[in-house]
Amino acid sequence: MTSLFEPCQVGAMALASRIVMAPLTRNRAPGALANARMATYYRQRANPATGAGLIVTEATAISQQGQGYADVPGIWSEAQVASWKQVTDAVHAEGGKIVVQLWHVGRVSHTSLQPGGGAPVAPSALTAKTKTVLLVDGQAQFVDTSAPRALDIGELPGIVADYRQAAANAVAAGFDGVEVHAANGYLIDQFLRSGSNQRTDAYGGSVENRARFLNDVMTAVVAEIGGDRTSIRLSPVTPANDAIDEQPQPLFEHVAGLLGPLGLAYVHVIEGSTGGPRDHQQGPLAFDYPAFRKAYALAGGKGAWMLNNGYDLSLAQVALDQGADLVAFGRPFIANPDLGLRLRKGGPFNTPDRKTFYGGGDAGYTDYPALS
């Protein structure tokens, strides 16, 4: 039987455990950049007898077009890689592993963030209906999303161009691989689903057409940096951010078909509303989760399987049983630093804060105790 707590090869990654620390929006990143602060608040989850066998970065920009929330970090620029570096020479002196995941909000976001001030780009020119978060005077305040524009054609080649130089920078950073962030009603999300992508051109209306951003922007990453380094994140029935297709299945099976031939190091799946109901689904039939892995695996698909959303030590050993191979914890490792150790003892849990999740200092983010 697997255990969450043995070993695992994952692309070019020796994993020292199954336990995966999801990526997680804090909001502490003044100016995009990386800090001190995010260095010591990873370092505390690295150790893998304690924490996580492998961390996931927050969700960090491709560009400041990608940008769609106040304070998050980026990647774009020699001054972000610069400052990442503190974060993963922090993760590995703990003899940890780390993969920042790469993300373009698309019509997730504020002018006030976008360059120039201008309008947010998508697919089509629908505008979500969601929030994102500001923050005044020090404190995070969730706003409407501004209306998008929709994105001409001639500038997909430039966005796929700045995953494929982000992965580039991450690698020159330290991190061991990327996520590519397509989940949760983000740019590639928006892409896939028929409720935000109304394009009549090559990237609009059918399956196939909907999936093709996607697939230039795998295609471009594993190009740079090889599938081994190269992850991604799928959310196949969430309704996070507006995300809305009444035919899930037949679209995401199409996307593993894509996925398979990638080599890629894992791909990870967020089942139901994330962060909500593990059970919530989209259109009349319940998404078939084992149909979408059986079209990944025909399609040659090698990498590890992990799965997220409301897992406990329980629920992440039925997984395993079921044949997945790694299990992403997110809120309980914001405030259980020692969530491995913890796990492995059965608890105690510390219960995390809600009011410092977004912005701020070190309360709520680098002083939640480890077991003594």
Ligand code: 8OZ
Second form
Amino acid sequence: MTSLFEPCQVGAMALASRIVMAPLTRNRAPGALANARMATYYRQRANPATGAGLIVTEATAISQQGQGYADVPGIWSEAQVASWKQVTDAVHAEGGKIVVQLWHVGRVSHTSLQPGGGAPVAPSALTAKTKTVLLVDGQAQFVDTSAPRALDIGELPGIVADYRQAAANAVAAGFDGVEVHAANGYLIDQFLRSGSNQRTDAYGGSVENRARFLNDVMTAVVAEIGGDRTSIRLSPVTPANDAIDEQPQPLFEHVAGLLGPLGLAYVHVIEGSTGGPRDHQQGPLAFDYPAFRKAYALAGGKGAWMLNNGYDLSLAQVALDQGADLVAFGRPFIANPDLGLRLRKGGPFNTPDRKTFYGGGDAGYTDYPALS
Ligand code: 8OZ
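For comparison with the form predicted alone, provide the form predicted in complex with the ligand.
So here's everything in the complex, that chain up top.
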């Protein structure tokens, strides 16, 4: 029986445990730059003996066009690469590992965040029924997303190139790898799902066509930095950010088949509704996670299998017993910098404070106490 506290080789990374810090948007990167406060926050969670075996950063924009929220970081400019160096150095000084999550929000954005105040971009000109976070007088406020414009097919290679450049930048910034954010109703997920993709070209219609953009991005990132430093996050049935598809099973089994041959480090799967019920389903049938994984393995996929959503120690042990390799913890890592140690001891656990999740300073960010 594997325990959470055992090491695991994940692509190019030798992890000291199977405990992963999930990507968590915190809106504390003014100017889209990483900073000393962020370095402190990640450092507090980086020592594998007390914190995470692997940290996945907060979602990080690959371009200005890919920005959808106030004060989230980017990784497209040299200044951003330099700013992330203090974070990767801090994590490595603790003996930790860290990958950056590469993000393009697509239609989940607001004109005030877009280049020239333009419309956000999407597979189709369909407004997402969801909110984004803007800072109004320094206070985080949820506002409706803006109406997007449909991307011209001639624009897609440029976005793929932005992902590729962001992956190269990630390596230059000292990251151990990247996790491509293909979950939660953002750009790649918008292409995947029938509810947000009504294109009539090679990127819409059939499951094969809707998965083409994901495949273009993954192939480009793998070509740039290697499969053993590349991973992906998927959320097959989440309703987050108005992500809708009537038939997620064939869609995601097809995606799994595309990912198999890429030699990825890991596949990160959000079960059920992101941040909500694990048993949430979309479509007429219950999503068959073992069949999804089997489709990946049948296509030659050997990457580690990472699960996320609402895990505690006993549920994580069940997941490992059933063949998962890694378990990602989100909100517990917000409130417990030494979550790894607390899991080993069986608690106690600090309670996360929702009021300080998005935006603000040290309060609710770097001031949660570790066990003495
Ligand atoms: C919460 C708030 C803003 C963004 C995601 C990147 O859902 C996010 C996110 C979560 O993946």
